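Here you get one chain, nothing else, as structure tokens; it is the form predicted on its own.
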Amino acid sequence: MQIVKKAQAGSFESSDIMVLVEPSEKSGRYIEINSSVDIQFGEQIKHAINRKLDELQVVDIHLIAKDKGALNLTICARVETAVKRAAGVQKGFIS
């Protein structure tokens, strides 16, 4: 799946994590993680990133992920929002 604009999916409340994405200047993943439990479970974000991004077949891509302690459903779902919104698949609306 292609980047092609700027996309962002959640929040910033306790429990959830905000991902912005964007088309990246370079080639490569540029994910950068701000988390209130970091130390304890940083490197298992970063992984469900990586993961959900193999499995959405995202090679080029700048990810920002601002995280109150979500879940890793909650990090996979963001992650394939703002990707599907960021390639022009998925729009956001409001019910």
Second form
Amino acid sequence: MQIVKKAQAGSFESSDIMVLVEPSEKSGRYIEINSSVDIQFGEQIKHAINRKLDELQVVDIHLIAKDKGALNLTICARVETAVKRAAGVQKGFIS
Amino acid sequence: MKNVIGRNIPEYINGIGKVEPFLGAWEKLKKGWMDEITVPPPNKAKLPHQCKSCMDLRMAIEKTNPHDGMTVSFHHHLRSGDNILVMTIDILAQMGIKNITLASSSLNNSHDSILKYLKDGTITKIWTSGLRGELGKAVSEGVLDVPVTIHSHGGRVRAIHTGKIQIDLAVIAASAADEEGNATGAHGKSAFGSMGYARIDSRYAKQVIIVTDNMVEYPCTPTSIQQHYVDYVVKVDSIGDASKIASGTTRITKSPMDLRIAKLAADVIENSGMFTEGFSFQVGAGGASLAVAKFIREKMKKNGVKGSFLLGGVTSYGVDMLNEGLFRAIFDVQSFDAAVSSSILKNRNNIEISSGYYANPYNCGCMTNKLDIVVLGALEIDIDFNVNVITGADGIIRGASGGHSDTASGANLTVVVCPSFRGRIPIIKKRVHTIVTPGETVDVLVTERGICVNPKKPELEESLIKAGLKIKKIEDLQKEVEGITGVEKPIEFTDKIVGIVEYRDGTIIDVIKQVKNAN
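Follow the form predicted on its own with the form predicted together with its partner chain, if you could.
Let's see the whole complex now, leading with the same chain.
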């Protein structure tokens, strides 16, 4: 999937994650993660995001995630929605 | 050496001394008398009509012979609105006093500003029930050389009358006092209710200063603190921030998760065999625990069951139940909101009690021993039902022992309520980071994902199953939760001990290590 514009999904609530995506200036994935459970789950969050991006066949992306302890399935859902919005596949809005 | 629940405890700690390992919740009490002696309280004298009033707090402190290595004590009834502890330590620091042992009944966010005195050697030892905020973080990162001692509310009383804590100066805040030092928290602009934790300090401290922002005409009643224990009386502008001391009434949580847990817990209580005429009851003031009171209140009305007494930290919700005639009395060691202060003043069945009467294990029977049912929260609980209420998921001290282990040990039915995980962090663990309350004193765990009964109580499990409640094995629930959250990477610690957790009988149940790579 091709990221063509900025998009976001999620919230800053506890147990949720805010995912912001935009086209990356250089080729490749640039992922920044900030998590309240970084010590305990940092690696797993990164892994979940990358796996979802693999699945959606996203090659070039700048992704910023602010996590407040979201479960893996929440992370995947938020990433998928943000990517689809940014690819123009799914409608959504930036508030 | 390992104590009886498998925690590694050193035999000796510098600055603390020889360590007595935890033996089991009731082991030390079994024989009915204690080998430790009760130290004599100080003998003091005043001449007739001698004046106790001082111009300001500094002048009063100067009269008490402050010295290096002294122990200073406070109560935490003003909660996060307290001004007096910081004010006192500031004065002692200005006088150049060093090596102070701070023995407050608890510490909270309002005390963050004394952190500089932990760094510069003004304060070198701490006894407390709780530790939070900047202080908790700094202690967890190893700011002090001597570990902090965490005690329970009942354990603190024992520690004082057996001489483990020898108080040189007690500075006791009161919302009303007279010139002789009769004092109370029940009225005045900074009213905070019961003064239960301060009673033992007034009896055993070498010097006692009452600080109030409300000098009333003699005599000040009720005499929560009595004049014959008081050396000096000081009037200040404000003992604290009234909005943070006790405001309005406590509201029941609206969180659907907490309400679900509370509803299940109330069902457990109803079917435990303990929900009978004349039962006694205590709930914590936090989210799910207080909400249990809401459902119990409904069940009491529906089934026509009346209780005997409510105990503990008291909220306006408890006062309402007293006024409705659902309970005959409240024994109040600590008041959580303004409505409770006025109830203490007006209702003779809302009885202010000392922390010794409340929970001290070294006497002929504290109130917690008479408890039928207690509902408590948890930061973590493990598959042996051990509970942590002191260290957070990152290993940093951010909680309080309070009456948790006291009430769990005393009650016939101890119910722990908590979510199974919080912000991806499992609350049910294979092993809690720090044990405050031993699993042998916990009977049932209620989470939104299921109820677990301690295998030590098979008859309880049987009656709950008969009532149609679904019971899970705690090991299964732990695995289920781990399946949802994923397996956590463990927090790393150094070998340095930054805190020791005293069980209520003075034995050491666990130690807290310094966190590595804290942010």
